[in-house]
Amino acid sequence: MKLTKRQESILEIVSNNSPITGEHIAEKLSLTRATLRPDLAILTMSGLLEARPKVGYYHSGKSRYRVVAEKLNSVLVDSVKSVPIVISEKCYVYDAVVSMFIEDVGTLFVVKEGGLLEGVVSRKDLLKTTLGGHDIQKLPVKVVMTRMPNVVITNPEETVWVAAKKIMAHEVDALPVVRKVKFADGSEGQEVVGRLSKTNITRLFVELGEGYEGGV
């Protein structure tokens, strides 16, 4: 979060000074109290600092760092998810490498009827794919992608923070966004509604960083 030098006096002096009113933080500034009332009311929507009634102003105690993170941990997966990208589990290796190169990304979700996720097939899968000296018109894609329930999935109520570190941890490009469906003979499976790729979190994190600098 990127706070102007005015922003940053004012966070000292309620920090050496709380609880402190608007009114004594404007003349410390050599300030007009409506002068300041803009950058109050950014510090304390972003958290940094708090507000009582008739008390004054004094620091939350948190960090910049975990204002963001709180941020983060209050966005859901819904919010951000893509369209999926998303290939029949009858298709072969062929078809997947021209989706791929068509819809220019790095994950392919592999499903049967109803949109049921079947597996995911990843470009490092297509490429050793082809160069060992496979006939890719011939070989299903099922033989080379990741099966259910090996894939690592997310769904549209977790957060884009505990998704993110999902794909740090498994080193992959983008997850499944998945509702879990019910049958009537009790069988279960998960419908692929979404995507979540390094671009939909990189996009949030701009966003997040274009509305700091704008004061929001």
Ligand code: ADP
Given for the second form:
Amino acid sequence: MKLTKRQESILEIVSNNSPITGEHIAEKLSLTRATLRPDLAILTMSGLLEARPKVGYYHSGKSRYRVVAEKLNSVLVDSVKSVPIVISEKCYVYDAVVSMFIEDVGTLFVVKEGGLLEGVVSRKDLLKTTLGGHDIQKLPVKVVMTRMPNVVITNPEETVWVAAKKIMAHEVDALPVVRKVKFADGSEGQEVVGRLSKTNITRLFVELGEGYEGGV
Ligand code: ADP
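Please move on to the form predicted together with adenosine-5'-diphosphate (ADP), as the form predicted alone is already shown.
So here's everything in the complex, that chain up top.
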């Protein structure tokens, strides 16, 4: 978190004198209380300072990285996910290639009836198939996809940070966002409700950097 010189000075004054009132901080900086108001607001909103009525300002005890980490941990997959691009398990590799171009995505989710997740197919899966010299109009996408239960998934209530760690650990570009569904016969499935890609995470990163409250 980048602070201005004045904000740095305020933090130092609070460190050495806490608790201290806004009035006293202003005095030490030879400024008016009104001039300091926006800085104090930023420092308290960012979690670096805490204010107690009638007592004054004091350090929250959190480092700047801790404050950023808390912010990242408060953003849920639900607020940054995109619409999922899915194809039926009955499709052929040719259909998958066409969908990828039309929808402009690098990962397609393969679903069976009811939108239940069956697998994932990526650019490399499709490229590999063409190297094999197959007739892609006749080769079912099911043959080339990564199938359940090997698909790494996330859900709307998971934090983006946890999901991002999965993307890194498994070296994939996107995770299907799923919701567990239970059927009368006791069986379970994963209904695809979204897509979390590296692009969603990069967008959040950029928005946080710009000071937006993107999804927080
Ligand atoms: P690309 O093919 O563009 O490199 P990925 O790195 O995402 O894209 O895919 C690499 C491999 O991982 C592919 O075989 C793909 O089927 C598989 N894969 C992609 N996403 C997932 C996921 N969420 N869970 C498990 N496997 C995946």
